[in-house]
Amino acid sequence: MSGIVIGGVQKSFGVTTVLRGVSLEIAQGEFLSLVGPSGCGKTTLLRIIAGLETVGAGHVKISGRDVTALRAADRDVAMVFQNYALYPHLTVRQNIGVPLVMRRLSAAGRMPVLGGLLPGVAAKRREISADVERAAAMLGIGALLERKPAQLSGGQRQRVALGRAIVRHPHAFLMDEPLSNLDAALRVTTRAEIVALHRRVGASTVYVTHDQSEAMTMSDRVAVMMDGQILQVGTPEAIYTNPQDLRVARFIGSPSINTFAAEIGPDGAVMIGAVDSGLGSTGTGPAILAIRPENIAPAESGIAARIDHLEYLGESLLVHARLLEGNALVICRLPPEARQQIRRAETIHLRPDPAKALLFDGAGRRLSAHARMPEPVHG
């Protein structure tokens, strides 16, 4: 396929393995993200595919051809970082045009004085200043092409990082926590313009990030990475909705997934301690049971906690409230009425959903499961 391919890449950092043979497929003209948390291998990952970092073992191919060894000036990559890596000294045309001017002119064409007398240097330069000027135009920031980095705004900065990295029209763009610098207001319209910018340009993206809610916003696809190794990939939905690993589940989402120790009887039903939650297995034995925080409400029977504090978040109600049995905590979300009817410091009974309640085993493997008519039961 055309895109990107990476097939087993391991990566070892003296004796610290960092990734342990990692296989990913970003397809032409996708925006992937990887997430995961912090040392979890995922900024490694983008430099083995910019070639900023070698592999131990496995490879990496680019539009059909395998770079693996190739160096990354070879890999027809832009890569836009966490700090943009802006030349200060610069003007804001002058650095958008940086990689134009490394390809196109020669050592001795570069020079100042010298350049400007050897024949073909003028046309080039006024090639390049037209492409940087399209760039700009682009991302709105015409009117700045003259100010040095200094004279921006943060925002203003990421921009010209993007433009440098469209400027030569890669075949993938790599970017690596763009956004962390930003503000919280900033960072929302600024990854709605990345997205927009990604859909102009068509090329493929990998987007690391450790911010759930840009992957989950931003990407056709999300690789969610944990202890150098992908657990999952797929679409935000899916990421979501389905997820195939109890660490998955836990990370993706906010306020976080709950958790029930549970148990699979004889009979399929799932037992959390002698509340039957309305899910069924064809397991038996302990399990984990987990339900997002909009999937779980108050019931006239279920599972007893005391209403420990309520946040209330204008669109929605969130209830924090402690188990009576076991101390855990545990998290609903509700509709912003609500706020009329508890308390807190109030019993009350929760019950999840069980057509969206998730199932999983002690080592935090997916277990199949379906939703059952629960038997009665009075707390």
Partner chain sequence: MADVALSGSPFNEPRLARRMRGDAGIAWLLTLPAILAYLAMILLPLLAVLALAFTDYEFGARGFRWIGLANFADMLSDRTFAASIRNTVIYCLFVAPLSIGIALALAVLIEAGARGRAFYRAVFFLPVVSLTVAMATAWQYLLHPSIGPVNAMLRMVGAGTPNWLGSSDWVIVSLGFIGVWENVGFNLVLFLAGLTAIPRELYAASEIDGARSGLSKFWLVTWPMLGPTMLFVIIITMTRSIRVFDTVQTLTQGGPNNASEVLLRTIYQEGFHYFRFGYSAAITLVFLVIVLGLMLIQTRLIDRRVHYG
Second form
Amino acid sequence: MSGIVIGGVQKSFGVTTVLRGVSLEIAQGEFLSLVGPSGCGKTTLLRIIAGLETVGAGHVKISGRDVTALRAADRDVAMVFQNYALYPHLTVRQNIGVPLVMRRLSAAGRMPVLGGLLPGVAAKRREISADVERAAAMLGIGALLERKPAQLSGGQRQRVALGRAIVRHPHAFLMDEPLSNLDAALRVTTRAEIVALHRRVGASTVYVTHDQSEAMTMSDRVAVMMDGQILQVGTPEAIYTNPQDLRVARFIGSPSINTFAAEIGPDGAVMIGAVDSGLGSTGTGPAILAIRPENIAPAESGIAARIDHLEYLGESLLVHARLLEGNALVICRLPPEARQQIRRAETIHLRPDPAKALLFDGAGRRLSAHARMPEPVHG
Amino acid sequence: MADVALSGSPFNEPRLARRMRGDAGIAWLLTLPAILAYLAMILLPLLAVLALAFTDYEFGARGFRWIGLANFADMLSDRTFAASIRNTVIYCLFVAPLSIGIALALAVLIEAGARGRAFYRAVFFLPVVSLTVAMATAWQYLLHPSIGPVNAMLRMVGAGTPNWLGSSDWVIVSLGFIGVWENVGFNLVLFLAGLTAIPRELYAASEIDGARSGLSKFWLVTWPMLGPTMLFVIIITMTRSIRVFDTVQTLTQGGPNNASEVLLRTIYQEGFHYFRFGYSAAITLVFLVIVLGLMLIQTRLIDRRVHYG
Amino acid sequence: MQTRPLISDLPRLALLSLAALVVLAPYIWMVAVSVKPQDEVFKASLSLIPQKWALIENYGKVLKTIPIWTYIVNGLIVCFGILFFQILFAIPAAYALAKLNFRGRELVFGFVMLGLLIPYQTTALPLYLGIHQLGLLNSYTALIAPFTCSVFAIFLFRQFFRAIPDDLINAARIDGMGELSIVWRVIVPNAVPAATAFAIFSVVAHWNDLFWPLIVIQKGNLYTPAMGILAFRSVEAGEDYGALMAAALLVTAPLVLAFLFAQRRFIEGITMTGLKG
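Other form of same protein, the form predicted together with the partner chain, not the form predicted on its own:
To see the whole picture, the full complex is given below, headed by that same chain.
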């Protein structure tokens, strides 16, 4: 694997530890999202890959080369910043050209006016200009080349930032919440464009976001970070359907996963209060049963709950209910037709689909479980 | 403003009108003290200076004559005035670049690390809040030809010991040096404010883009981002140094032999020493035109070039 | 910001310290000479510590020869007198310009902008004539009156008041306040930060001013600190540096001490108002 390899990276700022030994491998050409709540260390990790922060311990390799001790300028990575970080005094053409100018021209050649008189500089400037135009055309901003960032819309600035990143064909492509400053509609279309761009450029990409839907829709793989650690790395499907940690299960998915305090009996039956969940496990003692809203539904018998409030979404119906015992909130996602059959303040009995239910121990670690009895699920 | 929205309704018309009239009344009432003070202290005196400049009025004289541009014509052959203009220009051209360059270098140095920021900032700012006349006196001692520490040090290394404030070759440089000392702290805090306003992200971006040395980051990010601050500082320093008076009046009284005569002192001297108000007013106008010219350059340039939006 | 290891920070600190030493030189020598006897001063040695202390001698001479406290009190009366009227006139006017709609507003503001361009030294001659006519030379009025209308204060407060939401003022109107009580109860309390900044700027400017006091004051009992130093120099023929430095130190101290106590506010105040040094 010759993409990006991160081994045992630790980092603290003063007394606060931000990263506690993070290891991660990103394959050549892969699109990996780092997702997690704010303050989890994802941006710090990205800046460490970029070379903008030093590591406390551990190493970073890009394309097989150990870059831990190298500075950002020597790592051959490109980065798109949250606020784009465009140079306000330069035109779009100059902004996109900066990485090429800094790399292809000597300090003397970069000097205004005088630099142009040096042999070869004019030819290189022409080359750079051609490369910039190619990148701009790819992003559809060819007409904006002579403008300054202040004259651009948010979406256009974002493209210029992308252009500055792709113009020099870097080994790795780093993005720090690049969509967070766009409005909702633009965010969705730009997502698809970034994915398409990634396919065309083919560079390994690390994409930092706190927005799980971005991570899920764009990535080959997703790494979920919390408290300075990577909890799980996997495909979006694996992260969603097969989380290895309760925190991952809770963070991914909207509305978030339902959890019930459960007890594993001596016979292996997982009980929620007096109700048999239909799930069997090898462990014993208290546990947590987690079930996604689409995998729990009303049935003849089950966990009794009172309907608090109904949310009609068009393609589905969200039922918010409170358990009679303990008053905890449960949300189930039903087909929209179910709206005819249930109403507010009714008491219903909820039964999780044992084939889809997830079991965790008290510390949030995933326990192996299996469906004990085939139970037909409503809908 | 909120009332305007209601004006469509006929019922509100009279109330609105009354309200607007009331608004105007109260607004004039609120501005009246300031307007009266403005008329008495700024506008009328300004018009009076304009008028005086074209008369031969002398303080205490019974009357005056309108003499057109004669005062300005006199300036052309007035050697004191010529010296005054020349010295003021030299002083500005000495003080502005040096105090700006040194302030920028110090600001970048202070910003480059975490240690001692508040301390150094306070030290460099100290001259701004110190009584100029008193500090000029301290400089007079430091620069004293025979007992001053500066020359004592120069003697130790065997260098020449000029009469800093007493020789016509050195006096404007010495005053200029004191001017730099006075102005550096002021410019420094303006630059510090400008530097902290530069987004950190831009430095990160420049590093990713391949700016390795501190110098290339300075040219790519710091220098252009300081553009507006820089222009502001240049104009401020120019207008401050063109008004040099306290140090000259304290230390040299324009001497020796007019070698440190400057504009404001000439105005003061002509007006309040020789009581030639007409002539003094004419020089005041020249002074005003120079200051206005600087301001004009500032607004022009800010609008045209350094506005990043 | 990450702290670099001390060793790599040393060149930076060394350069800054060198510059700081040059800036502090006049203060260091001022203190040193103010406690040296005259014969030691004339030895031109570079030693800062006197062999024989002349603290009482030098400072005693200052206090005996000139009424330095009177000068300092004069300075305070003038500075705060000016400040009082500047704020008193500027806040209501700035409020009207920022928040009230009235015919002529643009014209008034245009004159404010014009005033910003005029250095006060420009109007010295006619003001002197006027004050002379009124028989007010050698009075506090002569020192204070010309500065009572600060267009800069009006401009600064106006900018500041524009940032106050209209709805706050509309709410006050709905609550039944008239414009005058809005100014007094809503605007003035909100103007404190701008007023602090302006106060520092104004006091520093007028404490240091020499040009105008020199023109309108001839009587010793109305001297400002700056004039006091000049007077003391001419009395002493400017050669008793020990006493001269003592006097300089005494008149410099009030503002410098105030600065050292409220550094941040001073620097903010001066940069915020840097527009019109």
